[in-house]
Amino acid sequence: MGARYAIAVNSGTAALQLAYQEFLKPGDEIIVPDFTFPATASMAIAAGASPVLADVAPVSCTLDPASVEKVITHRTRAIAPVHLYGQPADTAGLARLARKHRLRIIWDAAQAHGAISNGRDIGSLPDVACFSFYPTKNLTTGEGGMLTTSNKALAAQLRLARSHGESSRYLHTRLGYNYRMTDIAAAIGIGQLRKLPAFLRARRRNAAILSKGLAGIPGLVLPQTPGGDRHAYCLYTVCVNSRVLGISRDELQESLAAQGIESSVHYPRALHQQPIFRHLGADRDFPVSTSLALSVLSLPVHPALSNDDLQRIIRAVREAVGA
């Protein structure tokens, strides 16, 4: 990834912690994206800090840098962009942000193995960057997770943190956690990463390939990836806006459910409307991920896909929407 160090985890959220807990102390306030898996904004709260939501962007679905600088405060130490279903984030728009405020980035890589921005690797962005290895993503080890630094004090703080901060045999110099990974999991994941080039290609080419199949249905938008950034397609996920498509993203589910055709929501609530969270959008509007929570509809894109596979699922769309 061109980053200098990687931790190895026994998950993505035991990496987000860490992450949070190295930064972050009680009474600090992290920004985090409204609309995102509910991971992003918990650990901070088991890091002792105070997770604060702001909007995200409505084409890329992650962390809008205009809706982070109004809720900055006195109390914000860092930013926890999402590479959301794949898609780099904005980092150039977030890391000048964090430069002005002198704030750290914690970036939320989880569904992002492979993902360029810039004509750079995700993983090598600072401050660390967290990833996942759930059956899911792009890369697995069953269960897992890593952090990727080039900060090398960073570094070493998280290699303690991981294992009941054990120096040396028996010598605990921190306090720290039983969140390695096993011998098996690491097994599995050597096994993935000499796979993940051909996976990648094979996502990114099954993307093109919907996109070229789905394009100029009014009311479905999909997936758009600014020059200089690749996505990686953990997820292709298109909105659907009901009023143009005359037909709702609940209804285009089951219409391809009907065919046989499997497809996913991520996510059907935004964090301000998960009941764990919903006191930190009390008095605030959401109104991109209120409206990605309704519209979002991630289709089959994994690199087990044949062409004849892809045909389907496009003329099963087109036909549910009558185009």
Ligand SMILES: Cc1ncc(COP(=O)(O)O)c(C=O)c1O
Contents of the next structure:
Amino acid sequence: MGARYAIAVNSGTAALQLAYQEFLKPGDEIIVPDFTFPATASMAIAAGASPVLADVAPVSCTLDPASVEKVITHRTRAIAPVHLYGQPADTAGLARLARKHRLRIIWDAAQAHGAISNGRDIGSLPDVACFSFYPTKNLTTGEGGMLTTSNKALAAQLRLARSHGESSRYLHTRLGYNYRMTDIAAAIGIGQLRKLPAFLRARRRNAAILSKGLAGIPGLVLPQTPGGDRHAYCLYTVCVNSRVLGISRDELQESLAAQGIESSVHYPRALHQQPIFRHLGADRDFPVSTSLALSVLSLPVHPALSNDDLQRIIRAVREAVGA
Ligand SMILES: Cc1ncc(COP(=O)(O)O)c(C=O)c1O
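With the form predicted alone in hand, show me what the form predicted together with the named molecule looks like.
What follows is the whole complex; the chain from before opens it.
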């Protein structure tokens, strides 16, 4: 990843909680995207802080720096951008903002093993990146996670917090947990790490085939990655503009299912639409994330797909939309 230190833990959720606890105290605010998996926000609450929602940018579906700037207050201490689907967030824009307002950045890299932003591995960016090794991710240990950082003091604190604050045998010098990765999971992870380059090549090849085959369909927005960035394609997610396309996202999904092709929605609700986070979005609008929740659809992109599988997916989408 290009980072000096890597701290293995037993989930991506644990990685986020540990990182948040290092930088946040009760009353502090952390800005998180409204369009993400709930752990990005809920672990801030678990760490005693207050998540504040900001909207995402269209197309990239990642945290929009302009939307972040609008909700910065004197209590804001950090931001938690998500490299959603494996698409690098606007790392330069967000880092500029963080420098200007003296904010920490905890990158939620749960879906982004291998993603590159402006030529840099997203795991090497300060302050810390949090990965998940859940089975749907680009690298799995069954359940597991990891933090990567080049900050030595931070790495030492994260190691302590992972295992009951035990600085030497039965000497407990700070509050900690049991968030250790098991040796069995680590053994799987070492094997997976060797395969990761081949997995990433296959995911990127599959994505390129899908993008070529689905190009030029009005109303179907395909993933787009700016020059200098490389998408890790944990998910290949398209956006359905139902007015232009003539069918809704759900109709497209049903049509694919009828042909035996599984697709999924990441995510059907923005965070402000989730019962546990509804209070965070009161009196505010999140036009982009609200529209994404109705329009995103993830098509199969995993490394085991054959060329025939990919052509079948492309045909099925084209048939469903009449293109
Ligand atoms: C964006 C994001 N953040 C955090 C997590 C939490 O990771 P884990 O399931 O390993 O706890 C996930 C997992 O799905 C995720 O997609």
